[in-house]
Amino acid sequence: MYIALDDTDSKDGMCTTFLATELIKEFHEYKLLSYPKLVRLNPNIPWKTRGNGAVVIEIGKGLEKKEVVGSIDEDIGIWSGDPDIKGRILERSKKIIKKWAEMEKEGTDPGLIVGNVRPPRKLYEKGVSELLDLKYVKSIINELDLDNWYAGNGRGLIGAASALAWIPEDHTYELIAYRDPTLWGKERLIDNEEVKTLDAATEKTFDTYDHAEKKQAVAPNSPCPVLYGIRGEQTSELHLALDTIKNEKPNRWLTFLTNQGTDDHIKNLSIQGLEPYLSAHIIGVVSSPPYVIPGGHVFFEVSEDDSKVTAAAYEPTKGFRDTIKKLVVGDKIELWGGIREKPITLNIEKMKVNGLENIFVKKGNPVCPHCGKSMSSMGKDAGYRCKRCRSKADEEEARVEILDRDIKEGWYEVPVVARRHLSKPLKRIL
């Protein structure tokens, strides 16, 4: 049986995730069947609250302990089993959402769906990179007869169904650690050096500390109940942190299956074909100067054949910024990122540098082939003359040289601060 839920958190506060562990306690007569899943959707949203994750559990009958994946209270296992579970589970999952969720905040419109089906997984794809209709999606859920519930406008449905419908094609972890509740909204102490001895520890893990910045990246900046998150692609690597990071000890915790740092919210598109709020992959050229406006964002255009578009780095991508400067008209690249409706601007989330464009730097002015001595200018593109032998030279033949670009051809990403969760990071991709 599958329990699936988003849009319990607020701008201020509370976790998806953590009432995932809240519903893994209430239905502690039946087992986990698999990893929990932590599913990001479609990042350019513009009423999502922070991360814009849906989760989802499966439960059942369990018959034999495969692992652990987390702690509340006790060791919380995968086991093997029978999913199928007689009689309704909606209503006990409803009290702890209205328990929990910030309901009462602005923006929080939970969607609850329970069943032992799910959608194709079209839903997802769809979920993860476009604007989906909450009507559409209500059909879905009415065709496959699932359970279900929502608060405010509906649109938590949207990511439960959703979520419920990944299908993994690549795959991340996540271990998320959580606060006494007496800690919630404090400060948290999280230990730059002990972040840093993890992130040299592991092979695995990813946007865990940002070197250039020397700031660890795993603890949120929200007043809510995680603790930390540590990502990466093996389980084992990601409990060291149960033991490294030591300044405030997790009440819980919990590893999820995810779809971070996969890139599934990109599309490969031409910039003809760029729409507000997708995510993409576009190939072109370098078609103005980078030039930077007031706050420290660089923006320039893009172009292909006879589309374009403008791209940005903005502040937050700090010195990525000064990479994107170093761009110069004619340079072929490739850019992933976010569409912002108005104007019509790619946010760059990473890219690589196919081509650089030769930039021819004056040396000295031609020397007479009969004389061997420098020639004189004769005045702006007028050419050249011999003083001696009266001998002439274009322009064209002024002696040059190739500018040391300092910039090399190759990926570039933002910084680990700047990431956004579905991003895919170099560390897995070279």
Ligand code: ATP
Second form
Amino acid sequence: MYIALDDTDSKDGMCTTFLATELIKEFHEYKLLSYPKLVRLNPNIPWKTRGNGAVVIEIGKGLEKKEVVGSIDEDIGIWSGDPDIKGRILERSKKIIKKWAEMEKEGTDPGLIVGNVRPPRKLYEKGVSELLDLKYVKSIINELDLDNWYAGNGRGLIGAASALAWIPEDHTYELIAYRDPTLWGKERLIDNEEVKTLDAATEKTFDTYDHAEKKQAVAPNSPCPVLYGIRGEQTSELHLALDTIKNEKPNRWLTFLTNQGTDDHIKNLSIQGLEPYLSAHIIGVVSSPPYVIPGGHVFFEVSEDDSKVTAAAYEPTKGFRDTIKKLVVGDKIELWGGIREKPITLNIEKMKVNGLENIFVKKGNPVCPHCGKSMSSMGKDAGYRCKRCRSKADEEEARVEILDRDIKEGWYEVPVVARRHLSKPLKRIL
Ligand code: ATP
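Right, the form predicted alone is done, so what does the form predicted together with the ligand look like?
Next comes the full complex, and the chain you just saw is listed first.
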């Protein structure tokens, strides 16, 4: 039996992943039959609270414990299941949401789905990369006869259904540690050095420590129940965090299977095909010099045939902007990023430089082929003449050299502190 939920938090608190731990507690007579899932959906939708994440758990009668994946008062394992499960799961899940969700806050519109079947993967593909219509999602929920409940405008059903439809093609894990409720809202005392140690000790973790900014990236800034989250490809490495990050002992922890760091949100598109709220991978040529606007945001134009779009590296992308400033007209690049609506702008997450344009600088006047002497200019754009034998040379015949470019072909990405949850880090690509 699957339980999927979304939209339970507000900017002031709570976290949908925490409700997963409460649901596991509530259904203590059942067992987890697979990893709890944390599914990130379209990062460009305007009504998300933070990271547009929804969660799914699968519970049932357990036959045999396979693996420990968390601790919520006691070890939480994954079990092989007994398919014969009944019970008033929807009612009880509803109670948990009502108890914990920030229901009275504007923009919190929880959605809950309980069922034995899952929507087709296509729904996930749309949910992670497009704007979904609630009516359409409800029609799928009804077609599959999935038990559901929602509050507010019901938008939470979109995330819950899309997350339930996620059958991973690529996946990563996140171990999330939660704070004791008495500490919620209080400052987190995460030691930078401990996170750095964890980062160095683990091969397959990512987005943990920002070496350029010298900042840990595991603790959220919001007053939510999360103490820290460690992302990676191997669950055994993630467990190291529990012994390495010591200043505050977590009250509970749970490892999620997630679509973070997969680029699942990205579609390969032509520049002409770009639309607001999508995320795209485009191939083009730099067609305007980069320029900086007040606030430190850097923009430039990129073109493909007759179409062009403005690409942006905003201030939070820090040192990445310095790389962008080194681009010149003619450079061949690929970009990955989300599309902002007005004006249509591609917010860069990653870049691959495929070809650098040569920049020629004049080194000197041409040398006369007859006399071997440097020729003299005849005025602006008027060419050159040899003073001795009167031979002439065109403007283009001046001696030039190719300037060393301060940027190399290859991959570039925004720093960890500016990384989107879904963005595939270069660490997972190269
Ligand atoms: P957190 O990550 O902290 O859980 P959040 O950023 O996930 O918070 P929510 O409060 O869940 O934000 O709000 C996102 C809302 O957008 C939810 O109601 C979700 O159902 C809905 N939603 C998610 N994906 C889409 C989509 N592709 N199209 C339309 N609505 C979506």
